[in-house]
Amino acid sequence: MHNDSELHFSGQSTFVDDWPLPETTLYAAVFVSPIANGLLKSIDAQKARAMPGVKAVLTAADIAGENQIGEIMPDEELLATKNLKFIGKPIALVLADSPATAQQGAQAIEIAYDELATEFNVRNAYHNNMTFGDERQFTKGDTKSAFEQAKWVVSGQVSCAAQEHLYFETQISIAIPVDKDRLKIISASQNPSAIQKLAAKVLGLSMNSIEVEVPRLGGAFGGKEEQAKPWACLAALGAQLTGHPVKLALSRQQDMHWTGKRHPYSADYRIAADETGRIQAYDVKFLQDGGAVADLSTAVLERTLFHATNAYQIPNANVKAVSCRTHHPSNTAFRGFGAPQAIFTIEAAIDHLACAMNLPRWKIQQKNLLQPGYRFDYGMTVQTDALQNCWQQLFKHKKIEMRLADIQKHNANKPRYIRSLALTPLCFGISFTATHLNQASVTVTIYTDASIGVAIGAVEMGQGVVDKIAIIVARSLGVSVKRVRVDFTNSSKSPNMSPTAASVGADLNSMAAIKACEKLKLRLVDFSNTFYGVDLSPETNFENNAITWEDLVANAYLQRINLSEHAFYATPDLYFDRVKEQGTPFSYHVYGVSAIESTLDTLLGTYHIDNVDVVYDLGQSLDTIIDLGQMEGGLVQGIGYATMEEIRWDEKGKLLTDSFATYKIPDLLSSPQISVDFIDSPSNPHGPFSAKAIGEPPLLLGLGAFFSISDSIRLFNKTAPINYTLPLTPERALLALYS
């Protein structure tokens, strides 16, 4: 059982909002830009400052250090001085003795500004040279000749909309003065070291003056990797200048209005095949809507390039991508990190090709699946036949061909309810593509009562990383997992930690934990052999041994044996040359295939996702229950992205879908039956005990919901236009049925 399950169920889990606060705590509210683009002329906070209970109103002029929190590009002020780049840009911070008074104070602030023209269309932004950095390109082979010689060539356009993270816990931070020029920040962040670094920068302090702790997150999905920064830094600024603890928590609507989403993309594709359906060439250009500031947009764009051809071997490819600047709040990391937009585009291109050739889409997919030895356009080579195994096992165990025949027989009677089944293969790279982030340090301490404490750099956000590392430590030391407790993530205990993202939190921290435990156990075994005169091996299980764990630890302490060990792990052999666009950006790939079956009501345009079957290359699972939870949650989130999660703004850039009532996600009633088979793949030296990652890939396997529904639309209306726009909502389905 997940360690947090009982705590969650009983309401005893400690999140940032549950942190005990001193009586002197002040509460923060943020006054933000009401416009999407303009120039700030003046700020009038007199009414706010005069309100009873308001203790301070802070602006950029009050910042002692540097008013800059952009990391990839220095383009993001903490508090606006002149340029108002999006609705929700922080301008002033109000501190008061209650949350309600702080909000009232923020509402009393008045500003003067000149409103400027806005741009929300990514294609217009691209044509107006509103970009973050230059266009990037991956190439392989000779696409020009391949297109000229191909039997079949189709081209089209894809549109992938934004997606709201909708984590249960909104953005929240608490900053507490500890001593002169020392602060402790409790933050709901996937990236504690970035909070530490930027808070120090804003306050004009050194990093050793800032301690950041994260108890656990109530969901994140990438939305708290970079976008927790401003709220933590604002709380820290308030604490520094008032000497009081400061708590800043966004309401649900504030969070949805002011924070970025999954990046919307617009893409143009062209794909060529021979007469049998073997793909000869693929040409695609991605335009990414990065929003108003760079955030992680260029890193997300790079992932799009890496996953542009997904699970297919394509001899000739030309992939271009550029990040564009608009006046939306800065878009940011989201589960899948640029890969969903890329994979949807290649799947759309294959679907278009299948329609033109009058072939079942799955036959083209099957014919072009990755084979061992295939070289990707960025330089890596496929090492295993895991994808082929996943495909074959899905067809065999889930009886895919028989089900397809049954569906065809059902639909032949032209019923009101049409059924369809779509397959989605997946190849997903595991590692940060920023090579330096692939590192972690862990400290394992054995206490004199024989309990074990572990300090890690990974943040628990519902994915079970704490449980997995506890399992790793127990297995490595040869003791019961009940003896192990993993501490809250803290920058003083695990310095310079990488963000918990890119599906590598468990991998990196577990590999470091294994190294620490191996050193500890060898030390204890050597001590035992000397002290007890018994020849123990490093494989000894101390729960079933004549020498008890308690006795061993007690005597080791008395003999002054070090019972604590710190270890560091950096994923080996990673590099990428961004001039040549070649290298080894990933430590390994994971593979999988999904089959998604749906039923469409052709009268109403509504649909239901009936069944999802998955075969996934998991390596050697550390905990199949945790992994199954990740798979099921990711699938449903991917299905929501493909079908119902629609974000809308008005013409001024104000978010309209700003609550659970207006932004629809899959619920229990709309969730499908899910069947998952995990397959054991060959040894994975870069995963703990040969385990493989499962954080992000499941979402991508949910994209087939779009193609399952669109197949039903085309069966009903053979003249329905080919339109690859995410999400495929019931409204869009109804219009397509009767277009």
The other form holds:
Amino acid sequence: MHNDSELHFSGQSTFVDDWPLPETTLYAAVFVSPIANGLLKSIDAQKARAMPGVKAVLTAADIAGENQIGEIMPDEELLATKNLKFIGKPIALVLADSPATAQQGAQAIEIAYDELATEFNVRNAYHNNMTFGDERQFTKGDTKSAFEQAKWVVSGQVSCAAQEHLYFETQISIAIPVDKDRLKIISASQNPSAIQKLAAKVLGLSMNSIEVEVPRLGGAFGGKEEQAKPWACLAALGAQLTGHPVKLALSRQQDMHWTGKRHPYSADYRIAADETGRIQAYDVKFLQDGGAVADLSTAVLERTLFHATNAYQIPNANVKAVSCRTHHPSNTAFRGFGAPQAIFTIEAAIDHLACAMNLPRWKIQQKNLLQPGYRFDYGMTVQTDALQNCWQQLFKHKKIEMRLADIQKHNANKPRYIRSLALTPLCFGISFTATHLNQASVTVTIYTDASIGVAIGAVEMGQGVVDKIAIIVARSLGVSVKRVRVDFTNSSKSPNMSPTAASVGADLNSMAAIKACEKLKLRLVDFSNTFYGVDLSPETNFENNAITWEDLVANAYLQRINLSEHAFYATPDLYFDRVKEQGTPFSYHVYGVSAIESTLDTLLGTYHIDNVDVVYDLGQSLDTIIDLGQMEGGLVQGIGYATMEEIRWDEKGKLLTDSFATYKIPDLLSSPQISVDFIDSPSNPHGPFSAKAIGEPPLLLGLGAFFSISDSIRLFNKTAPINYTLPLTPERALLALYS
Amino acid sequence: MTFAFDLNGKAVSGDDGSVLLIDFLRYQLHLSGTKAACREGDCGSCQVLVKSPAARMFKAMPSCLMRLQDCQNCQVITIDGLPKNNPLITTLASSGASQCGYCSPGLTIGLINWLLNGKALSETEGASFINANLCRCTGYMGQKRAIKAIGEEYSHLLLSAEDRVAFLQKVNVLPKIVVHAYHQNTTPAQSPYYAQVQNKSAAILAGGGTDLYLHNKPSENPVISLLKTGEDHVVRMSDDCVSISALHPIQLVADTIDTLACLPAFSSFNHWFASLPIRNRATLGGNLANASPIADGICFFMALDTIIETNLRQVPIGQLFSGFKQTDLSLNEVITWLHVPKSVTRDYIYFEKVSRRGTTDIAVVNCCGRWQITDNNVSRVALVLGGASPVPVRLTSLENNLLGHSLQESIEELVDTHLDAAISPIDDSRGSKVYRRLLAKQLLLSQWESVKEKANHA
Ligand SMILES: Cc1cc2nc3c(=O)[nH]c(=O)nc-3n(C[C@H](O)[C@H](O)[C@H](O)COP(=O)(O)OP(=O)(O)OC[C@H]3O[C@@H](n4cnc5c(N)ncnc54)[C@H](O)[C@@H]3O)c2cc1C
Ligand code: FES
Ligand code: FES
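Having looked at the form predicted on its own, could you now put up the form predicted together with its partner chain?
Next comes the full complex, and the chain you just saw is listed first.
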């Protein structure tokens, strides 16, 4: 269970916006580009500067260090000097004595610019060579001859739309200047060390002048990995130049208009099978809409390549992908990180094949499921039969075949409400695909009152990493979890952190924590053996031991035993050769299967996702309530992505769905009943106490909602065009029913 | 305008009543337990409990859509005012209903609101009470587990409790503040604010403010609150009319109608209308005056041949609207009553709306039909579509052609012939023109399905 739950439910947990502020604090508002492409000619801030309450208006010219926050590619100015590449590009920063005055100040700024032609269509962008980096390609076998020889070949297009993170807490940062040239930044960021590094660069300071603290996040889902940076750096800039603390918070509308989303994709697939439905070849090309700047797009693209064949063994594969530049705000990390688009595409291809062959889709899925020993196109080999197990357990325990027969009977007379059930198998690789990020450092400290503090390199955002670490530390030291408290994430306590992402925050930090605890415990056991003259084993549980934990710690301190331990963990054996596109990018894979049942009202095109059953290979769960929560929440986010969550822009690139009123996420009544079976798989040497990751994979298991609804559409209208476009909104459903 | 009210048992007052309650709590009093994720009534995280002197019970309301002057003389309880070691919170925490925690304080308030106002404390009822408490993290299974656990824990105690507030205070769920006694509202139906309205030429009229205060549009003009929270004079019955107040919160209207059993179809309207906290503020007057093409109230009451009463006149509802979001109300004209002829309340009334999410969402197209079937034939019908034209429309030519139509036959051909000319849908972020046109047709076919089903059951 989440330790913070009681704090949350009583409103006592502190988020960045709740941080008590000094009276001298200034409030920041950002003036941004109103156009999606153009050249900035001049900025007129006179009116804003003259407004009572406005203390300063800052532009790029005020930056002492480097005006650059792009990491993978240096293509992102903090404040625009000339190129306006998307609506929402920061141009000037207004600092005032109240948030309202700052916003009014920003509204009073005027700019002159030349508007340039815009491109929002990823296919056009690709044809005009607007790309980030080169096209990548993974290959296996010989697709050419396989396609020639195959009995069945189908091909088509897939289109995946953007998805808004809609974290409940919007982007926010506070910067507090101290000394002459030190700064403390409190930021809602998944990536505190990156903020430390970039703020230092922008301000012309060294990293040791900047401390970044993150209490917790009100949701992030990838949206605060890269995209918390500009706001933190702007707050820091304001603090440096005014000497005042500065708070910068985006309103919901600003956040939705200015920040990036899940990458839209357009893909072309071709798939071949023999007469039994065994897949012979798969050829796919992904065009990714990276938005206006590189951000993490190429890293997201890489995961698309890794997951292009999802959970299937395909002897001949040819997977290409390229990231394209458009004039949308830069698209960014979002739970799943390029995998949802890949997996939706192969599932669509299989669906297409099933239609053509007139076979139930699940039979083709089943026939091609990964088996131990299969080698992926990127070189890794399937180690376990976990996926087969998940599939069989789902069929057995959730009575899938019986339910499919029931549904068929129900639908036989073409009733108004048609039901369908869709299966989605999943294979997801665990690790950062950027190998160097697979590291963490943790410090475990026993204080003189015997309480334990842990400094970790991961940010708590609801995923329960803090609770998992506390459990690990308590188990490893042999004390009650009540004694353990994990600190707010702080760049000075846990240096050079990787972002909390890729589902590995708990894995990496737990492994480091275990190492630290092992050393501490050995030291304490040694000490107690000499000091008390008793022979304690390293397995000792101090909560029911003759020598109490308090006594041991007090004496150890007096005898000058080091009660603090720092440990470092780097996932072993990871490498990836980007020339050969071969290697071991993941420390392990997780597997799962979902069954999604839905009801479609064929008269109105509305639908309800009724229930979802999941079997997931979790290893040994550290905390089932937390893991269950990740599964349930991820599923519903995935179902939202597949169904009702739709972003619309106008032809100038202005966001139309900029509020909770127009961008709809699932609510309680529209969400399904969810039933989850976790299967304990044998030991996992790469996970703490054999646990496995569960952050991102559940979202992918929600994609089946699309196929569940589209099956019903096709039952009603045999000639409905096969249109693999996410999301399948009630609008698309109705239009397909009657096309 | 000044304000004075009771916050978590302590008196608060000040000069600027135009400040939003959420900002006052968070940024002036630093009571930061109350969270705001959307600031437009859509997420439920900012809920607080409010009891006006003329109301019997605390009700959950969105603090992001209320100004301090809207709390005048009320008692307000926020998350920061709840007692420590709250057993409800312990139950909630163990259900896994919280991850990042941003929506959690609102959920606590939403559930207390359920315990205070629920009739059955069943799982279904619990879900309808907290459906407006959106969450981006959990997927709602934790919430469902919490509803079940809390329902089981409290239902037998609460349903028999004489005074729920006192009971919940006793068990440490609510703070032990002195709750103001219920004052029967003595304001007569014609209340003195009409005079106030007539004196102020530039005043802004506010009902519940659920539209007016969206994005806190700044305004220099004084706001005159028309909202009545008293539980009297909500619905009046006369020989030929059911008269419904335009100035009371819609949920109170629904509860009253439910008790009087005078217009059963209203409960389905209420079910589809916004969410409970919004219905605890929004009025029918505001819904009509807004004149939105997708206003559920206009669609519903147009089909009921409603007569609108204002402080100046009585007018058939159809004549009130002059164009997209435009009425012919004159300056400071106040909608006070909706008079529904009794003769129509016995017809079969079917209200349906289609939106992207289904619940707690604005319609793409809505439709209300009123039917009388005699000997298997249509003997009387009224059909209204919203969201398919600048103002909701009555489909008179279709209605005329439906008269005498047999239940055995399809109406598709008639719909195809008469619908197109009657509507003029547009594209917007909620739906395309093509979709709206098709949906309008399908909703009419759905009316027919419903009428046939009703006749079969009769
Ligand atoms: C989250 C949310 C969900 C919503 N869902 C729905 C929905 O499902 N269906 C729907 O139809 N609407 C919905 N709405 C819109 C809105 O809540 C309704 O239109 C509501 O009925 C407005 O009533 P109000 O009393 O709050 O109006 P206010 O905001 O107070 O006023 C709206 C306008 O009407 C004027 N006005 C108010 N009362 C009167 C009066 N008595 N006489 C003359 N003029 C008056 C005001 O001056 C103002 O111009 C929703 C709004 C929100 C925020
Ligand atoms: S902040 Fe979302 S309802 Fe008030
Ligand atoms: S727990 Fe994060 S929004 Fe509900």
